[in-house]
Structure formats: C-alpha cells, structure tokens
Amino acid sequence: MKVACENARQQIVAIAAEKLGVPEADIALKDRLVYSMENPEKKMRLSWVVREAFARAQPIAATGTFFPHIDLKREWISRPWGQMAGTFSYATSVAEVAIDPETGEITVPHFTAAHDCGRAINPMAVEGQMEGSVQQAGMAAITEGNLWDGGHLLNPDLLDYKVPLACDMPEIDAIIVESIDPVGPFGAKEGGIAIRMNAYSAIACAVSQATGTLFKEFPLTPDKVLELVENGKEETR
C-alpha cells in the first residue's frame, strides 16, 4: 500500500508542478492542498489536480508490489514454503472464563490480548483489530459452528449460525507491543491477525483448566461441555 501511495503521489506532483510552473521537487501536499514550498502562494486544491487528471483521461490510479528480502541460501531454509515473509509478528491471548456447572454455559468476563505490531501507526485501529480478533476467534469458540446432516448444512444463515453479539463480548485489555520493524512501512507489521490465531486456544485452555477435561472440538456449547465433563468423570472413576 505504501508503494502504491507513493506512486499516486508522484502522479499528483507531476500535474501540479506543470500547472504551477515549479520543479516537482518543490511540490508539497498538505491540508488537501498542493503548493510550492519555495513560494507557498502558488497553490491549488488537491481535488482540482484529481479533476485535471480525469480531464486528461489519465485518472490518478496506482498499484504497488512488495516482496521481502529472503535469503534462500541460508541452511535453515531448506524448504522455504510457509516461510516466505520478511518478518513475523507475535501475540498472546489470556482468557478468563466462568462455567455454570448446572447448564454448561460458558461466559467470558475478561480477555487480555497482547500483540507485537511493529509500529502502531494508528493505535486505535490496532486495538480495534485485536478486539475484532477476540470476537471472531475467542468468542466464536463458544458459539459458532456449522451443523451438517448428510452433506446438508442445517444452519446456513445468521438466524441459526450463532455469532457473538455485543452483549456476549468480554471486557478486553488490548496491549500493543511496538517492536518497530526495520522493513515494514514506517516500522509497522500486521495488526490483529496473530491474536485471531490463538484466541481459540486461550478459551479452550481456560475451559480445560476449569473442568480438568481436554477439548478437541469447537464450538464449546453447553451440551458439549456437560457431556465431556461427565465423560471425564467416568474415566477417572
């Protein structure tokens, strides 16, 4: 995205420099204006530049590609599949669960998620991504599941496929860990996906710790919890 934005900026600068009669190196963009740094009185609206590009049948459009540098000659990358990344992000999830022993219903009063996102360019957006991952993975572990009968999906819509609602969400502590990646744009890495990869496990481990039973299937619905707990009691007798 950064490469594409730089490409689009250059297209804007080229048109603006021509119209203002100044070198491209003298052009700056700020507050929706394009202006000369040497002579700020020479300026125009960014929207005007965009319209000019349309008028020339050359609308501002850009693409960008990036492939990280990976040393495939290093001995530890004998099989590079699955390792084609210039950097890695790390995250951890900790879930607090409460289980009703009579019904098997699980609630999650509190969830802590910590994520290494490189530089948090937009901290609020990163926190939102982390909270979304808790919802999509952690809370989904106790609600979401496809029901099949002979190859037929029995819950194909959101009426029967139970997604977590706002009222089901726990209190979430989203902890941003900034490591400032040397390769990522402005030091950033991905934000949130690593939480999605382990939020399931946090819920399952918490339930397993509370019940003394290992779970191998999601979702952890009340009927499954009661059944597995009872089976665990039978095995220990």
Contents of the next structure:
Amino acid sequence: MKVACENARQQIVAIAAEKLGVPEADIALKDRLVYSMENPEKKMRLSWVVREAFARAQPIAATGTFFPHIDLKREWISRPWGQMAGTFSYATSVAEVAIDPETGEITVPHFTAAHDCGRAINPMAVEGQMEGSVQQAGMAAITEGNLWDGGHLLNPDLLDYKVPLACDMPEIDAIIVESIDPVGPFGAKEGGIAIRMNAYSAIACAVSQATGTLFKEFPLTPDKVLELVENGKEETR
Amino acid sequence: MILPDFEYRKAETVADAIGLYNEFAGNVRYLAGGTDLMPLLKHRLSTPAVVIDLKGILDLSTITAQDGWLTIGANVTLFALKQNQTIRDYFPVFYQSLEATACETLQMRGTIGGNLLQDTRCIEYNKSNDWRVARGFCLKMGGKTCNVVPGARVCLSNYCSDNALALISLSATVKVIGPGGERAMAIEEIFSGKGSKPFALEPGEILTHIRIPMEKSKGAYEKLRVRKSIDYPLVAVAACLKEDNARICVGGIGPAPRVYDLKGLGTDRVVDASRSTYADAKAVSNTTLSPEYRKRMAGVLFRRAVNKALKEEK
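The form predicted together with the partner chain, contrasted with the form predicted on its own above:
After this comes the whole thing, all chains and molecules, with the earlier chain placed first.
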C-alpha cells in the first residue's frame, strides 16, 4: 500500500513539475494543493493535476509490491531453519479466571493483553484487533467447539456453536507496546495476531493453576471443568 | 434460510382467530412474537397453510391487578413484564426468569404466551431440512427412531421456557379459549409430558391470560448455560418461598418441568429434596453438554435456588 502510494505520488509530481515549470525535487503536496517549495506562489490544485492526467489518457493509477526478506527454502519439517518472516511481533496475555467449584462454570473478570505491533498507525484499530483476538482465542477456549455424532456435525449453527457475544467478554486492558520496525511500512509489524496465538494459552494456564491439574482438550465447558476441579482435589490429597 | 409459502391472516379478537382456525380446518399456526415459530417454519419443522397473527388482539396486551390476582395478557412482551414494578416487588423469581430469557432484543419481540407455548428442543431436531434428511427423521418428526437414544420409544426433547418454571413456582393459572369454549387450569397442567407433542391443549386453543395470585413472595431463579448472554437453559430451577413452604420447579431437562412442594425448609429437608431432583432428572445427550453433568447440576441448582431465596428472606 505504502509503495503504491509513493508510485502514485511520483506520477502527480511529474505532471505538476512540468506544468509549474519547476524541477520535480522542488514539488510538495499539502492541503489538496501542489506547490513549489522554492516559490510557494507557484501552485495548482491537486484536482487539476488529476484531471490533466485523465486528459492525457494516463489517469493516476499505481500499484506497489513489497516482499519481506525471508528464506523461501525454509520448510517446517524437512528444513526447519532460515529466516521465516520479515519481522517478529510479540505479545503477552494475562487471564484472570474464576471457577465455580460446584458447577464448573468459568468467568473471566479481567484480561490483560500487551502487544508489540511495531508502530501503531491507528492505535484504536490495533486495540480492536487485540480485543478481537481475546474473543476468538481467549473466550472461545471456554465456549467454542464442534460436536460430532458419527459423521453428522451437531452444531452447524450459531445457536449451538457458541461464539462468545459482547456480553460474554471480560474487561480487557489492551496495552500497545510500540517499537519502530526498520523494514515494515512506517515501522509497523502487525496488529493482534500475536494475542490470537497466546490468549487461549493464558486461559488454559489460569484454569490449570486454579484447578491444580492439567487437561488435554478444549473447549473448557463447565462439565469438563467440574471434572478438572474434582481431579485436582484428588491429586493434591 | 427462506420461509415457506403460507397465507397470512391477522385476527383482531380471540373469536376472530378461532373463526379463522375453523375456516382453514385447523391447518394453521398461531403467531405472536414469532421468535419460536419463525425458525421452526424456516427449518420446515412446521408447515401450516395459514399463519394467524394474534398480535392485533389488543385485549391480550394488558397487565391488570384485581381481586387478589395479577392478570397478564398473553401478548405482553417479556421486556414489558420486566419493566413492571408489581412483578419486581411481588414475584422476584419471575423477574429473574424474565431477565434470564434470551437477550433484550428477543425479549422485546417475544411474548409471554409464546414463551410458555414454545416447542420442545433437541440438538438433533432443531436443524435444517437437509440436515435432518441426511440424519434420518426422528420420533418428533414422525420417524420411527430417536436419534439421541437409539431404541427409545418416546421423545425426550427439552422444554426450554425459563418463565414457565417461575410461573409454576408462583402457582399461576392460565386461561385458554378454543373452538370448544373457555377453560382455566393450573399452569403445570398444560404439559402433556410427551416430547413429540408437549402441550395438553385441544386443537385450536389459544392461551389468552396468565393469572398469578397477588401474594408477596421470596424467590430465586438459577439457570445453567454456556453463554450468559443468550443461551437456552441446560437445566434451570425456579424457587418460590412463602413463609415456611416452598414450591420449586426444575426444567430444561425433558419435555415437562417437574414440581416439588416442600413443607419446612430445614437444611436436611432441602438436601433430601435436591437428591430426589437428581434421581428424577432424566437427562439424555440432546444438548451441547453431557447428560450426566446436567443431571448432577439439577440437584446443585436446586439447593442454590432455595438458599438464595432463603437469604433474601432474612
């Protein structure tokens, strides 16, 4: 996207420089105007440049590509080494869970997520991604799972396949930890996926710690959690 | 999913609706809020030729307190009931069950009459036509076997109304009007106990009013579900205490709620009763959680509901 914009800008600058009779390096764009930095009196509306380009049958249109420096020969099993990604983002999830010892119901009063997303170009969007990750991984670990009866999927609908709704969500503290990536556009890395990768681990660890026992299956529906609570009691005896 | 073809008629009085019922020889379904009926139609689980809309019957949209009874018209929405101060003050168990029903958007649409007369549900029944054709039709669909319990002779689908349990615990009565005339009965008598046809109503009968005796009560409603935001109960208990007596209703398991009348509320008495709840609960694997768990929770929620209501009393 950033490269495409730069290419589009280059096309605008070329036409404007020709029209204003100044070198391309002297052109600047601001407030929908194209002007000369040396002599700001020399200026024209951006819309004129666009119209001019259209009249020349060369409308302003640009594409751009970016490919990170990765080792394309890398493969998970046969060649698990080499650079796997252009950059690496990091995240930490902290889940606080309360378990009803009689029914096994889990409630999550509070969830804290911190995420190194590079530069947060739109911080509110990054927070939204992080909260979405807490829903899709964190709360989903408690509710979402497919049920099968032979080859028949028993919950192919959103009533029985239980996606957590807004009222099921915990209080979330989303902490953005900025670091300026040298390669990513404007120093950005990614938003939210790193939380998506560890939010369920946080819930799992919290439940494991609370019940004092390990488990091997999601989702953590109350029937399974009640079993854990009881197994945990036996193990500590 | 697309609705099937049917004719739509709107009734303005109860007599009107029954007239339409007779006119179309009973091949009709009554529509109130539609939150239960619409999905059934879309799934082709009900295929009436005519849908008779009862929402226009204004007589059924009022709540009145008179002669020691609170009379609720069947067309009153769950949300309107929740806003009613008398219900909050006199019948806490009912208020809590209204609060626990679905979400507010659905409460604004759904009516109390429709909520009481909702069809029983099963994870192998409330499915699309294609799904059911692939799986094979079960007893409730007119087939020969139960898909949940192989070899079962009767349907064990679950009755999922929250408010019915609360109203039973409050000793409410209902009035029904049909082609054969008018009758009143205790609310627990509307259940047939059969999953394939859960209500003991005569063909064409319309539930018009619910009447609750105006006595201040203490109560609590306990509901187990995976998502607190919206789900149907996996098991639920309504408890209503009056002096030293309690009427407790357990539902969400099987086609009809079970009623327990307790005299005396000593701890032993409550624990004993909760044990019989456990024994009585015939859970099968027709919801998202295991039947053993739901059976066990019937007893747990029973004790909880009574204790919560007792605490309120102090």
